[in-house]
Amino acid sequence: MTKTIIIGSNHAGIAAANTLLDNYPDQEVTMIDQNSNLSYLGCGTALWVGRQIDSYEKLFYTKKEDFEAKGAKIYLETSVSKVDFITKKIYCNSLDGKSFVEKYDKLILATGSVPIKPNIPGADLENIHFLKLFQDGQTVDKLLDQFDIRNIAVIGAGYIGVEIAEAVKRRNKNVLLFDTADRSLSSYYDKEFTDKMDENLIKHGIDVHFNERAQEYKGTDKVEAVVTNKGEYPVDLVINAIGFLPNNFLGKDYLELFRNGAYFVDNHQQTSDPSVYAVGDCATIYSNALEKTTYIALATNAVRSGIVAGHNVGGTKLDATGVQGSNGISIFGLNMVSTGMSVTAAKKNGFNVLYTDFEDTQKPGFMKENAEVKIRIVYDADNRRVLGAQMCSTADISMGIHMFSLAIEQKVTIDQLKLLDIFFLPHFNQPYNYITMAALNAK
């Protein structure tokens, strides 16, 4: 038997564990996590807090007993203080104060990421919170029930910040959304798209504050105000959504790291130590758009990396195919999806970039239910390779982005999309599909 220990039991760790337990009977699997639960779908926190779903129970898709039934040993509410990579020993501390040591043959690090905490005065005041764990969502949800919690500052207008701003507004609170960038969602979309989201946020009562940096939190015991480079704003609650850093505490002094501190892994998820693998938000990933290793923290990437690591640890060679960073968001009925790089990101990474835009209705004009659609395809001016795509609409256009994800992976050119066989039926789309028209209009 080969003993494999997995530290961390959320999406990446769960995928690795299931892969080993379902396919490799010679594996003795032990899972260790400091949390009291596992498998929480954090992307559903805003839906639950905003009362768009009835409860949080179904945001957990598996439980401890499921793994025990497959033969795994699982320790919850157990922290790991140290890993001795030379002797292959893991030093653990359980919630009841007991300490013990586990020895491994193979180790999978699935320790995820940690929220970025602003290093500013007042950061330790009460009623300043992050949204990472299930317990964080519970705390914020209970605070929003209080009548005296009226003004909420959300720091960071990325995906999590925008989503929780919507959720808090749906609870009939006053929301101030801050970001140092000049627009929301700037890491994923070009300005022509984020302008639509910003208008949408303002239309629904979100007080947006772009080009503003939080410099201080004021208050006696609880936070009472946010001070930025442009002013001071009274608040009752602050939700920090600045971003995340890879949780590399256990291996940062031993394993090779990426520039942001993530564990550097190969296409088998193997670290610089052949006995140690890293998956999910604590590890690097290969971008097919960039054509190089990078860091993209997404739950979908975490699951795929866990599967790859599980098979390689189990003895089946499986190469990761790379990712495109495909993502989506839906706020007050406005749907936006993207994959690969925006024009802004492509230029930042040194590409000679071109793009093609097209706007039309989703269906023919005679259809009663219809919606406007905007699409942008980003491509390399030198070799014509598709680098990215963005779409937005009040209609559900989300499935279309998967085609562009595959196009990036397979190095499809913009010219190959021009006469792509796309079906037509008035119930779904136009005879001159917006994807076709955008490609045909490419320079």
Ligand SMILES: Cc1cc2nc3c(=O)[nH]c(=O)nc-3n(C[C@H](O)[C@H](O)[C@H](O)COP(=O)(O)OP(=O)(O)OC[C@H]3O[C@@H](n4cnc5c(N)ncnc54)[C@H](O)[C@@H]3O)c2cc1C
Given for the second form:
Amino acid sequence: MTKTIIIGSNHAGIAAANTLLDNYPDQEVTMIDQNSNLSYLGCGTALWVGRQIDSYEKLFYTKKEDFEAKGAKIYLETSVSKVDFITKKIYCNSLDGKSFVEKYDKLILATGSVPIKPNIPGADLENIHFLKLFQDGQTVDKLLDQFDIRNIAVIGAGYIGVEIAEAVKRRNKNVLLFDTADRSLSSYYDKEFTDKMDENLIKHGIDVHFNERAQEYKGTDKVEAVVTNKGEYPVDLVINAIGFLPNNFLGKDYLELFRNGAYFVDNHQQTSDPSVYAVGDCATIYSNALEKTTYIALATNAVRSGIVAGHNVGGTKLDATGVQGSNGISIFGLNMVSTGMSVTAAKKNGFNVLYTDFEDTQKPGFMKENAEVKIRIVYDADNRRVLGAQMCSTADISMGIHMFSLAIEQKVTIDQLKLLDIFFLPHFNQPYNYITMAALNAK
Ligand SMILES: Cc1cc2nc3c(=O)[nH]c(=O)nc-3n(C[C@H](O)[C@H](O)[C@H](O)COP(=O)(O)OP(=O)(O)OC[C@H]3O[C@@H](n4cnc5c(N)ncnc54)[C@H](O)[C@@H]3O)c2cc1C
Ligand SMILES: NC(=O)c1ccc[n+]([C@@H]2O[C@H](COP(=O)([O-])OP(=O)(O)OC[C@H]3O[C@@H](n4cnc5c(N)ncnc54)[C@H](O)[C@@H]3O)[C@@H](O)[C@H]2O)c1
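Could you present the same protein in the form predicted in complex with the named molecule, rather than the form predicted alone shown above?
Whole complex next, starting from this chain.
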């Protein structure tokens, strides 16, 4: 028997555990997590807090007993305080006061990420929260029930910030949304797309403050105001959402790290110690768009990297295929999806970049239910390789982005997309559909 210990039992750790337990009967699997729950889908926090779904119960997709039934040993409310990588031992402390040591043959680090804490005065006042764990969502949800919690500042207009801004607005509170960038979602989309999101946010009553950095949280015990480079705003609750950092506490002094501190892994999820693998938000990932190792914190990547690590630890060599960072968001009925790099991101990364845009209705004019679609395909001006795509509509056009994800992975050129066989049916698109038209218009 090979003994594998997995530290962290959320999306990445779960995927690794299931892969090992379902495919490799010679594996003894031990899972350890400091939290009391596992498999919480953070994407559901905004849906639940905004009352778009009835409750949070179904936001968990598995439980401790499911792993025990497959023969794993699983400890919750147990934190690993130290790993001795030389003797292959981990040191654990459970919430009920017990300490114990476990030995491993192979170790999978799946310790995820931690939200970045703004380093400003007043950051420890009451009613200032993050939105990472289920418990964070519960705290914010309860506070929003209080009548005297009226003005809510959301710091960071990235994915978490924009989603929770919508949710809080749906609870009839005043929302102030701050970002240091000049627009929302600036790391995912170009301005022509984020302009649509910003208009949408403003139209629904969200008070947006771009190019604005929070410099201080003021208050006696509880937060009472946010001070930025442009003004002071009375608030009753602050939600910080300015990004994640990899949680590298256990291996930072021993394993090779990426520039942001993530465990540097190869395409088998193996770290610089051959007995140690790292998966999900604590590890690097290979971007096929950039053609470089990078860091992209997404549940989808956590699951895929967990599967890859599981097979390699189990004894089947499996190469990760790399990712495109595909992502999507749906706010007050406006849907935006992207994959690979925006023009802004490609330029920042030194690419000689071109793009092609197209805007039209999704379906032929005779269809009753119809919506505008905007698409941009980003490509390399030198070798014509597709680098990214963005789409936006009030219709559900999300599935089209997966094709661009594959195109980037497979190094397809913009010219190969021009005459690609794309079906036509009035219920879904036009004979001259938006993907073909965008590609045909490419210079
Ligand atoms: C509000 C919100 C919405 C999101 N929405 C989406 C979305 O729509 N789509 C998407 O793809 N991604 C989304 N994400 C991102 C996604 O949740 C993360 O990328 C994903 O959770 C990463 O999974 P992970 O298992 O690598 O890490 P984590 O989820 O961070 O889990 C790490 C686990 O390790 C445990 N742990 C850490 N240190 C120790 C230790 N020393 N001892 C024991 N246990 C330890 C933690 O308790 C935790 O359970 C969202 C995130 C948030 C917060
Ligand atoms: N729909 C989804 O796929 C989804 C939903 C939620 C979260 N996630 C993922 O979870 C991770 C964390 O999400 P997130 O929203 O925290 O990060 P993010 O990177 O999406 O957004 C962070 C935002 O904070 C801004 N910012 C940075 N420092 C700031 C400061 N000091 N003051 C004000 N603004 C500041 C940035 O400009 C950026 O817009 C991301 O990897 C994200 O992709 C994905």
